[in-house]
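Next comes just one chain, in structure tokens: the form predicted on its own.
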Amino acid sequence: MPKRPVARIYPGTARHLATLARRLSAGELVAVPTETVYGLAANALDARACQKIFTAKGRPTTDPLIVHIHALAQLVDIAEPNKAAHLLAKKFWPGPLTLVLPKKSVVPAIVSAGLPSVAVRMPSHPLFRRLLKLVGVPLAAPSANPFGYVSPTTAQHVRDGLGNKIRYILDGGPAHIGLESTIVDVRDPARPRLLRPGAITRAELEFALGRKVAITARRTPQSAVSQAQLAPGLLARHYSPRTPIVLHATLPGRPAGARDEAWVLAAKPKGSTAPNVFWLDAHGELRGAARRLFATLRRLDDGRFKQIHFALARGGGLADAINDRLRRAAAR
């Protein structure tokens, strides 16, 4: 039986723009790059392209797929805004910030697991704003990765893990962000919630809106897969390569332990250090920590080591999302 084709990696011109805004109007998937990490696409209004989305990841369909939007007048289009949510997109979009509302009835059942509900968000990459200019449709865009897996941050990466699954990847260069966006559900404007942590901080929320943001601090157990989910990236386990995760509150400054133990300090040593010492950031940023945690989770599974220890990030806003993904990679 005949492989098939890999992926190929579009280079972000107009002729190729031009060519996968048709593939989607089609029903086809493209994987596409955004500010937080590559998603992979599909008419949001097109039930059976979204179908393909899931049986590409191999995704359960109770995980609810968000919406990108690339103008402020189509959220009318599929959801019904109110007072905070209006503040937020005036704030935050385009950004990363993903909004959860009541959804009108044009938006199928499979992009919000059934939920009367939708979560949407405007991204800033500006191939993908490009891209979704052209389309001219909402396009849902899930994480272009393997179900679980650790998400991709580069155009390689989604080739490494779907490359057998889809056809169109389109390069936008390394994710800005690296994490996944902010998700706040706002349908009770009165009582908005953190779902999940990301660059857009629950202090910048709350300085935004005026007024408090509560979070929702329990995880849904992996139990809990065969039931619809508010939004995604909310289940205990998420993110997670097959090498297993140890979580510390601090590492020394120049670990030791075992050679096939990899550990990962915040910031780069002084001096020299042994191989199989790594760092987010030279100099400790949570910034570049943020953008370089998948692609370091990702080269580190590939490295054959045992176990990866982690050390988890200090202070609040930005450390709160790293942690959030960490704890979530590390769960079993």
Ligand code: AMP
The other form holds:
Amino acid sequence: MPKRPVARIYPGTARHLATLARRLSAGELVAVPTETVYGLAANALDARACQKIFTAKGRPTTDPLIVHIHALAQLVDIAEPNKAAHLLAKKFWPGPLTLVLPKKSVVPAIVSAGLPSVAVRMPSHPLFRRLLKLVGVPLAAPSANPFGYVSPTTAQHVRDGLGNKIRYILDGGPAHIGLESTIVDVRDPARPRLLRPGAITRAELEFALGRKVAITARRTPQSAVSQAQLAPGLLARHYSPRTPIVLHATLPGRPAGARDEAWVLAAKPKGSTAPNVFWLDAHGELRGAARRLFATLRRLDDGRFKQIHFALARGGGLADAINDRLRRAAAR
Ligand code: AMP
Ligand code: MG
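Right, and the form predicted together with the named molecule of this protein, after the form predicted on its own?
Up next: the whole complex, starting with the chain shown before.
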């Protein structure tokens, strides 16, 4: 039997960064910290290396990858930026914004799932940036988790999910933002479209571009507030946590319910709480909630609870991104 790889977590010393850059140049996979979530990186110009990403994650090849760059000079190597792209890049890069642009032919078809477009992002995480610079080529990187499960926000999350599929994990600490990047399609600069909400909000994009940004309907159901209980058997294969998620527009500060159900509130209630009551941020702040959302989903998804109730985030902007992930976690 072939030996399974065992992932090792590397602290970001200069020596380890150099080693990991060599592994990437040799066509191997390295899990990397980013400010959004941990990514599973490969040389974006090497089709065989990128194929390994899909194999390790069990990701269908119809789902295209985001390509990461460390300098603006790399953008024109892989894509055809226009004025709108330059405007957004200038304003939000490095940062949690992905631009979809016409693709150049050096980018292999597997990266873009055969599409004539490519998704590009310049991340801000300092360790990932140093690695990108050392490797010198753009790196394709989706989230470093088995396809369909909750995205990883720590090196340990990556090892929990892919520990026997990959060898190298660079540890950059807990992800600062905690949600995947905002994706905006700017192929037609006159009609920008938001493909995925994230920490850069639609209002910020509209302000920077001086025009409306349309929302593209997701493939997943948009069931606003689902009170329906979902069959766990159906969820296990396709969707985020194994435990069914139930969403609520509001939750009482002191939810009364069975002890085998978890309640996740927007903020910490005053006074003592039952052991099945949790909150994403003590003060109900959205940034803290975003940062802790995926870790909380993972922690509560250990079989203790037969259902997890979540209060939807309130307000626009980052709340839209949080609620998008909650709805997808709850969707069947
Ligand atoms: P992630 O799974 O976080 O790496 O994000 C990848 C997502 O980016 C895909 O599922 C698509 O929604 C989007 N994406 C990547 N490349 C393209 C592209 N060329 N055109 C449109 N969307 C893309
Ligand atoms: Mg993903």
